[in-house]
Structures are given as C-alpha cells and as structure tokens.
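Heads up, the chain below is alone and in the form predicted alone; it's given as structure tokens.
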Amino acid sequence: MSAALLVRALRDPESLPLDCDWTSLISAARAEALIGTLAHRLQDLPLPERVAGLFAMHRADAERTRVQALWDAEMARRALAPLGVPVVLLKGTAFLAAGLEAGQGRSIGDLDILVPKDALTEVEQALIGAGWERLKPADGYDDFYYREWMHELPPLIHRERDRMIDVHHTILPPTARPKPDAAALLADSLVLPNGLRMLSPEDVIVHAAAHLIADGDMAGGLRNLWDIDRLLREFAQAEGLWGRLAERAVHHGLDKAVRRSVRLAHRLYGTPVPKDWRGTGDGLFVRRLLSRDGWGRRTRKATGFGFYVRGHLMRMPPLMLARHLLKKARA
C-alpha cells in the first residue's frame, strides 16, 4: 500500500531502497498533503535524478508557502491589533511562526486563528474592515449553521490576496461530546515574536488530537499524525510534559483522543512514549489511516464511510444531525 510505504518514507527515510516504488510513494504524499514534508526529509539522501528534482521543486513550494502564511497572520494581526484582544495562531501557522519542526515543508491552507468568544462581532467587522469578505450570504442557513452550532465563523476570503481565515472561538463545536475549554486555551497561551500567540505545548497537542480523532473522518489523517509526532518528540525534551499532557487532556475532556493520537503515533511513526501510554486495540484507525492504492486513492470504502458516519455523530446528536443533514439536502 502507498500510504504504508510513505509512513515507512517519513519515518526511517534511510530504510528506501534507491528503486522503490517513487510513483506511488509520491503519490500517496501528494494525497495526504505530505509531500512538501516528504522533500525535506528526504533532502539528503541520493535520489533518483527525476525525484531529486521534484523534491526540489516541492521544499521551494514549501518555502513559498511559509512566506505567505507568515505575512497572511501579520495582515491579521495588524487588522486586529487595535481591538486588544488576544488572537492565538493555530495549526500549521502556529507551527511555523514558532520555528517547530512541525512546520518543516508543511502544506498550508487558510490562516486559522482562535480568538474569545465574546470578541468575534468586531473581530469580524474588523476583518472585513481590512478587506476580508464573506463566503457565505449572510441569510443562508450555512452561515446560520456555523453561527449557531460550529466553533468558528462562516470562512472569510481576502478580495485581493485571495487567502482565507477561520476565526474559532474554540477548537471543536460546541455540540461535540468533548467540551474544551476555550478560556484556557486562551489563558495559558504563549505570545510570539510576531506579537500574536500559540497554544501551549500541551495544548497544541490536545488540538492537533483533537482535530486528528474527534472533529471529522480522519481524512489526510497521517499528516495530522505526523503533527502529533513531531510535537512530541520536539516538547518531550521539556521535563515534565508528560504529566502535564496528561491533566491537559482530562481537563479539556480530550483524553481518550489524545491517548489514542499518541498511541498511533507510536504504532505508525515510532515516536517515543512512556510505556504507560502506549497500547493495543487501534486496529481499524490503523486501517483507516493506511488506505491508499499506488494512485493515491482512497481504499477501503466501508472503513471510510464508517469514520464520516462517526465524524458526523461525534460533532452533534443524531437528531440534531438529521435535521441538519435535511436542511443541507433541500438547500
């Protein structure tokens, strides 16, 4: 399988043989969003020359793509700044603007930034202010749905850099199981360089589980994966961060997700964990993650069908999803 043969790439890339199978190793890369990760870890072994070029071309996207995330969260910052309100970078924004390895040829795609609740008003108006426009109209029931019951805003899009940001006022909707809490997340957060801020170690862990295991299908679940992999390897030098993760995790109600994270990153990418978090029992996530042909394409179909199924009760009750599920098919 491709997406075995890319996780075996990014985990020991010494380990490829130099007549691999670089057609589906690419494209299982390209699939999950990992490609730009895969050029970089890759950058220094020899490779065949047509690969070699490809990668080159991949870790100079990758670099582009970190100029533009950075200046799309000073544009934010400098849209918001005269509000005084802490806005936390999120995701692979966060990673690079903090110089994680994490961010390391990273794929980036809207600017995701977590901001308090009772702030979104005029952290929108602000935003449209400095030239960000709605995608959804204002009277349709997606931007009602998002409004009333998702844990961002409906999307924004620059009209002129063409660039989208997600303003989440806390990182799962509020009518998912697990409640976290947002005020923390805030609170205990750490300021930048740039002036903007990220979650902490712990809780950029959380989320990126989080965002992994309990907000959707796991669709391109090996890059959030790698995520989790890199942070904990790149924090676990910190004393101590195992403990804290720990009553992290309860405390947001994240717990079993981030067990499990941790435990798939162990089983898929060899990241190292104390004995007592590792485990058994993840055999259909490990499915799931793993199900790609030598096209890139997803396998395993009722596997797939399965988790969006989950995805979607995980978010909101099932009579609650029902009737959301109706209003989307009649609109």
The other form holds:
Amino acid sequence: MSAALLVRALRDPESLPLDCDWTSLISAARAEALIGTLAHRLQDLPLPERVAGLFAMHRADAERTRVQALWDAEMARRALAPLGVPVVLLKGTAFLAAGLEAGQGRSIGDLDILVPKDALTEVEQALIGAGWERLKPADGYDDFYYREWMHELPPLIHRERDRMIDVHHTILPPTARPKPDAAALLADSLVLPNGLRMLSPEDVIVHAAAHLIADGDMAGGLRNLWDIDRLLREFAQAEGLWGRLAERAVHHGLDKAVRRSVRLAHRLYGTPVPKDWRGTGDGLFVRRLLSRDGWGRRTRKATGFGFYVRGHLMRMPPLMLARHLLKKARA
Amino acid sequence: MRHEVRLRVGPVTFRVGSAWRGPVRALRRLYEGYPEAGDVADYTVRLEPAKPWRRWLRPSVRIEGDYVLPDAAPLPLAHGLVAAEMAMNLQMALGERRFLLLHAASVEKDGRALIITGESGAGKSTLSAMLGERGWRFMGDEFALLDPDSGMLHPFPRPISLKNEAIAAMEAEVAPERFGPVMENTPKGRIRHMRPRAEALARMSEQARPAMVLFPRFGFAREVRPVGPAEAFMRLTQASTNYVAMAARGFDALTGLVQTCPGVAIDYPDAATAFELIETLWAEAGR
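I've shown you the form predicted alone. Could you give me the structure of the form predicted in complex with the partner chain?
Let us now look at the entire complex, which starts with that chain.
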C-alpha cells in the first residue's frame, strides 16, 4: 500500500530506506496533493539524484503557489476593503498568510474566505466589480443550489488571473446536522499582518476537522489530516489548547468530528495528544484514508462508495438529497 | 498494473502501466535502442479501461496518470500508442517545471539548435523528421525543453509522430524497421511513429545552445519574414505549456532566448522548399 508508505515518509522521513519504491511514493503523493509537503519533509535527507531533482522542482512550485495565493488574497482584500466587513482567510491560504508549518509546501486550490452572512450580497458585488466572474449561469439550478443549500456562494473566477474564490458564510452546509456558530467564528478571528483575518487556533482545527470528517467523501483526506497534525503540534505549544479545543468543538456541534480527527492524526501521523483524546473505532476511516496504491489509483472501491453516500447524507437529509440527485440526473 | 514499461526520453523518465499487454508491447518495440530508464520515474501514466467491461468489450483506453485533464476522451485500444503518447505529453505539459516547455520541434547542427514552432499542421514533425535524416541531429518533434538556468536546449527525442501525407514521404527515405504500426482514424488522422536515428538516441543527453527560432507555415507560396524579439516572445508564450506556471523563471528564460536568437517566419508550399529555405537561412545566420 503506497498510501501507507507516504504516511510513513511524512511521519518519519529518516525511516525511509534509500532504495525504497520512490516512483510509487511520488505517484501516491501527487495523487494526494502532498507532493510539495513531501518534498519539504525530505529536503535534508540523502536522496537518489533524480528524486532530489524532482523534489527541488516541487519545492520551487510550492513557493510559486504560495506567492500566487497570497497575491490573490491581497487582491481580494483590496476589492473588499471599502466595505469594512471582516474578511477571514480559510484553509491553505490562511496557513500561508500566518506562516504556519501546515503551509509548508502545501498545494492550494481556490481562495477560501469567510464573511458575515448579511454581507454576502455586497461582497459578491464588490468582487464582480473587481474582475471576478460567475462560473455558473445566475439562473441555473447549480446557482440556486449554492444559494439555497450551501455554506458558500457559487464559485467566482477571476477573469485575468484565472483563480477561483469561494466566499463562505459558515463552515458547513446549512443542511448538515451540526450548526457551527458562524458569528463566533468571525468574532474570535485574529488579524493577520496583511490586514486580513484568520480563525482562532481552536476554530482553525475545528474547521479542518469539519472539512475532513463532516463534509464530503474524504477524498484528499491524507492532506487534510496532515494539516490537522501540523496545526495541533504548533498550537499545542500554547498552554491550554486541548481544553479550549474540546470546549469549542462542543460549542460548534462538531465534537465527534474533532475527536475523530485528533485520533486519526495520532494514529497515522503520530501527533502527540493527551490520553483522554485517544481511542479506537476508526478502522473504516483509516481504510478509506489509506486507499491509494503505488500507481496513484484509488483502491477499495466499496469503502469509497460508502463514504460517497455518507458524504451526501451528512450534507443533506435523505429526502432533500433524493430531490437533488433527481434534478442533477435530469440536467 | 498488469503490464509495465519504463522509458527514458532525453532528461525525463516515464513509467507506463497498462491494463492490456498490447500497448506495452508496442511501446517496447517502438522504443528499441533507447537508453535504460533507471529506477526512478519522473512521471507515471496509466492506460486503463474507460469502464471495467471495456477491458474486453470494444476495449477503450482512458488516459490516466500523475497529471490528468478531467475531460480527456478515451481512445480505442488499437490506438494504444497514441494514448500512451498523449498521456506522456500531458505529464510534461501539466507537471514539468524544471524546463520551460515549448511546443516545438528542434534539430541541431554544429552544437547549435534550431527551434521549429507552430500550430498543429505547421510541419513541426515533418520538418524535424526530414532534417533528422539529412545531416541534422533530431532533438524532438513535440517539446523543446529550455533550461532556465543555462539557456541550453535539452533533447526530447521521442519517436516522431508522423501524420497523413508525411508518412509516405518518410517511408521513402527511412528503413522499415524504424516505423511503428499504421493507425487509421485517430483524432489526428492517420498516424505512424518513426524512431529517430540511432545517433539521435545515443546523444539524447547532449544539450545544444539555441541559435534560431523558426515559425513555419505550410501551404502558402514561398515567403521569408524576420520575426522581431517582441513578436517571437509573444508567440512563444502562446506555444509554451508551462510559461505561466514557471513565473519569473519562465519570463527570464524566454526573454533570454528571443534576445539571443533571431526569429524567422517562413511560408512553404512543399517540404523541398522548406528544406532549401532552412539550409539557406542557417548558413546566413552562421556567417
């Protein structure tokens, strides 16, 4: 299992033999969007020449990704500054802006921001005024779906930079059972040096856990779990993190997701966690996370399908889901 | 995967996995005489059934790998070689960052390289294949790899993908054992691959300094026009698959290239005219 090799390489780089199956490791890391992270982790180890060359390429690419992501965030800041609403960076871009270790070599897809729900319309207008465009037709079902049932606006794409922005008003779809306290997310956010904001340390972890466990089919899970490992290690250096995290997770209704994420990070990446955060019962999740072979293919199709169904059911009650799938099938 | 072959083309190594024996066997035959690929592959590609039953029933090949386009259409198994080639191209186009990739053919003489760029149908493959048989070293017919640190061009001499009329023209000049199978009705019409000369393979690690950028156009009356650095720069940004992704390094590499290399656009009605034009321009530039 190459996902297992990837986890071992990230967790304990020194344990890799020089003659390990590099090609499989690299394919698995690319498939999991962890190649830049891996290239950073293995930077100071003796490596076969070709591997060293590839990793140097991926580190350079991650650096370009970083510059581009921060520039994109700055462009959004300038577009939204006149509104005077708090703009909170989420996920990878936040890690980069805050200089967190979780940002090292990380791949970045879209720019994710969180704004107050009652400011959504003016935020969307301001972004459109600054060169972002709608990706979906404004009167289509997809557009309706986003506005009615999602925790974010339909994605906007910048016409010159070709980069997407996801504007969130909370961190889970309103149709999902847990109802995170969006106002508290905003109220406790911290100001970053660039004038944008990020979630408080506890909320960053709650969000990462919600993203990993309670949203979707866990595709890309190893990367999201790596985020959690790095965040926990870094934030746990401050006194009292675990208590605040436990409290915050309960407050947002995400206690189970956070606890499971912490257990998984401990189990797979060896994250140091207090005794009362450990436990068992995550076998299926581990199975799903490790379902990647040395060719970069997903394995364990049945587990994958199970998580696909689970992902949909968590996002919507069954009847609503049935209506949604019917609409999508007809389109 | 059930079947596997490792390939090396210039500085890049590939691992190709296939659900069928056919494409791997065809690749082995076509890449006979290429150097050993070594233990580590830069890129992995997979030739997989588009749907599970498509392994046997009207077998069709889906292109997969480290880097993929979500909407790449599957190909019939009979075009497995084309699928493998497209998959390898895709890894380069989407993943490669060590070199600035120009969608261009290249040939070398006296240590200096001629870059031939243009849209599909401009004659990149045909001209580079022909020059490769007539005193030039063939360096590649698809991608020219520009090293951003040194400004040197790396060969990428994969088998030449000859299309339609160019096939018969090369068959008249080249020994039959250097050709792959004829594939009819591919997305680009009839295709037949041709292995470069043994010398081009033996020297595939040998870089060359770019000396001229040629912008050919096929199907027009003979015409020659100089292309200034600004126009050459703009046209090459369009011809590069990773110019944007290479950011400042790509910009520096490309401005360096157009400032040191003259650009020439030629129109040509047939291969003989192109050959004569290229030889003349090359001789003049060398003076």
